[in-house]
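The chain that follows stands alone, in the form predicted on its own, written as structure tokens.
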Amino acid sequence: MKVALMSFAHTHASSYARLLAARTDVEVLTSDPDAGERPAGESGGAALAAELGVAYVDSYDELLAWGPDAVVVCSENVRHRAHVEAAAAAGAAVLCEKPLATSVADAEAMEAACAAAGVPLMVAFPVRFSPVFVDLREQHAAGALGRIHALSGTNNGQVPAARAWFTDPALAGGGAVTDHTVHLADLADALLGGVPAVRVHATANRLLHPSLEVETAGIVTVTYADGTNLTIDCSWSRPASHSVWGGLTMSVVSDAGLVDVDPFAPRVSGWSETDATELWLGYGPNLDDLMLSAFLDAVRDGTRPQPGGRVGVRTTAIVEAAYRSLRECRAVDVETAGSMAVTAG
């Protein structure tokens, strides 16, 4: 199989390129045109592919040429929307970093476009598919947890400096309620069978980061059309010395009682005299992997993969009603075109 990678400037980028890589069943080319756009000092381009030890080219025009089976898209978030469609018109199945779009327009045009060329189209959200995380929803799913009440779930983390366009509105579309509200918002939809988001209430500041042009910190309020209610605390809150990028937690207040889940959890804990920090040593599989063989297992078997355009839509739909809500300074419905369609696709 042949996989496209589009774009070195998503951080994850370089984890799924060294991943593809170490695989025996898949061919993998790369191509990063936008690199010197980025400030100075920032990796991509020809010298981080080969530093990945992946074969690279110079634009996407040849990347395409080429006839890749697969395309994963990892470029700024307001760039998915032109390179989804491109690579869906050449005939490839898509795996789209999150968030899908910058706007429900975009995200429902991306859908469409995938619809239209034949193509599946999936989005990365790989903390779905986090063993604890795939046991919650099994036993959900088996009847053991009742009715779903409410959720809560926190994705904190540190500002992403490595790339100074997730602090660029512009090419972000926002900062840490576009950034870090979207992984719960996918895990709330995967729980609930893809009921839709009908109200969203937001509050979001600067205070951690001033000097930043978007948002810090923010708590996301979502109310679902069955009644659920999903709080979504998320903030760039680690500061840059934390030993531990970010993390992802949630809870689930149901029939049963309080489920607590923590996807990061497994880890051992200690102290580096050294560095004089605190050291988390994280194992347990590597959610990536889980996900990109999700991907490339329905594509080889001509599977849809999931989470498919339509999670990628009502969660994007969510980030756009928080921003409409910061605006208004009040709760909003949310809109989208295919709102009230119930599906988990």
Contents of the next structure:
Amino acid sequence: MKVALMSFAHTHASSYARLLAARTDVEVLTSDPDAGERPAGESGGAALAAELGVAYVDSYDELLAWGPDAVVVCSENVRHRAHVEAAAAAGAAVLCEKPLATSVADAEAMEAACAAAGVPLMVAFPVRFSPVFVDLREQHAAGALGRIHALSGTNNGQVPAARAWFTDPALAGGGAVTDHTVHLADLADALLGGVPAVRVHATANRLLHPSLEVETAGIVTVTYADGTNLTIDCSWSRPASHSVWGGLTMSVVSDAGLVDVDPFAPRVSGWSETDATELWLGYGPNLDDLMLSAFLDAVRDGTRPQPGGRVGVRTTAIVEAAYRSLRECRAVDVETAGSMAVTAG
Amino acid sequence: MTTVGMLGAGGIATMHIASWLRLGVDVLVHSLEGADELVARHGRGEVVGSLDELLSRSDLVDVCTPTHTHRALVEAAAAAGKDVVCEKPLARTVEDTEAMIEACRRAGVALHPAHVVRFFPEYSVMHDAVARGRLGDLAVQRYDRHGTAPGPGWFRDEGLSGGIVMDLMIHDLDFARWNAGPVASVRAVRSGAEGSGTVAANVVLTHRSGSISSVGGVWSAGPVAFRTRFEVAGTGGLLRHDSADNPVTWTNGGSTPDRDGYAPKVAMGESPYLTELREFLAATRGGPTPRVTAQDGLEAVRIAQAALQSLVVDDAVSLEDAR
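Counterpart to the form predicted on its own, namely the form predicted together with its partner chain:
Shown next: the complete complex, the earlier chain at its head.
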């Protein structure tokens, strides 16, 4: 199978490239033509491809002319739409980095483009592939939790420093609310079976990094159509000097009591005298690897990979509503996302 | 010798009487029910048959009754010229709380709201670090408080207790404000399928400083271990605590219901209730102002009342609107 990687803009691109390069069942080709726009010192282009051990071409036209079966889009958030549409037009199955888009209009257009081209669209939400979450979801599906009443989650991290575009509203679409709301929104979507969000409130500030143009701390409250509430702390509140980027946790309140899951809990911890910092050696499974495998298996089998474009639209709708809530300083209704139910998921 | 007159003999009175006795004061108890049992369980204290007798014989009155009775009892204590400790929330509404504060002011007596979480050592050391600036400017705080739902009765009657927000979550609403200052607006949500008995609520605060806080509370229908946790992050770093993560002993194979063996005491160190009541008692004897004041108690009620209004209107509520 031929797999193309569009752009090294997102920090996850390096992880995907290494994983793809290590596989024996795929050929990999990459392109990162916008690398020159990045600030001096940021990696990219042919040099990064060489470092990652993957083949490289200079333009997306060459990349897509290669005839890839699948394309992984890792560009800046606002460029996802153009790149997904180009990949779909080339007849490739698409895995798009999260968030799918920075507006519901873009997300729906991307979903429509993939549907029109007859190619599947998957959104890169790796946490839903963590074994602890898979187990939670399966046990809930089997009725072990009874009814879920409330969810809360944390997705805290360091302010993204390796790539300046994450904190450039023109390229990212926003800050912490854009970057860190959607993982938990995806997990809630999976647990609740795709029930749409109906009401959203958000509050945010830039107190941790006042020189940035985007919010760096935020709390988003989502009410779903079935009455379940979800509270997300999406803050980039992990200190920059911390030895670990951040993490994600989810708490579930159900008829069966309280369940907490922490996909990043498996770790050996200690202290480094050399580096004067905490040692934190995660030994959990590589979630990117599990997600990529699910995507490639679906492409190979001709099945529809999940989470699909519909999940991308629903999670984008929550973020869009959160920004409307921030602008209007009130709780807002979620614009009904999606007239076109082209995919089930 | 100081005499403390306790009103009420329920759950919180059990915690208070043990602490009062440790502090060496004489304890009187008056309650519609349970006073004899409370005193018998602790081996000291005297049951008195009327409110008037309790007020006339006490130096300090400790109101441990259901929330909806606080105002009348605090006003009676103030009219009798006695300093008052009153369990949280001070009252069910801002209006009642303001009336209680005014009655105590006019009578020249102190009113001490028993926001005991300010005296829990893990919370206390965290606040001290915040107050000393070790975390810099606070940007985001998270608090959770989960426990088994109280049984049927006034706790579950929102009209009487204010429900989970006013009764349980007010601890953390107070604490978030203690750390990050006045609150500008409040958004609350509450779920819980009708009839299931489990209630889960979340209150988000936007402080006037721009700092933000999330406070979660759960009353679980099924029995669960009581658990609290917090994470507080600022420009200078962050602090977190989870009551489930900090056991000072862990046993595996010790005592079981059918077998004697090693069983660690449930709590180590000084009871936060003892710390709290010692501070109130010292103030009554002319000592320093306690770490929590009647005004703090009023502001906590104001935030909780705004949260309840947020539930009704399903929108954010500004504190000014909530007045």
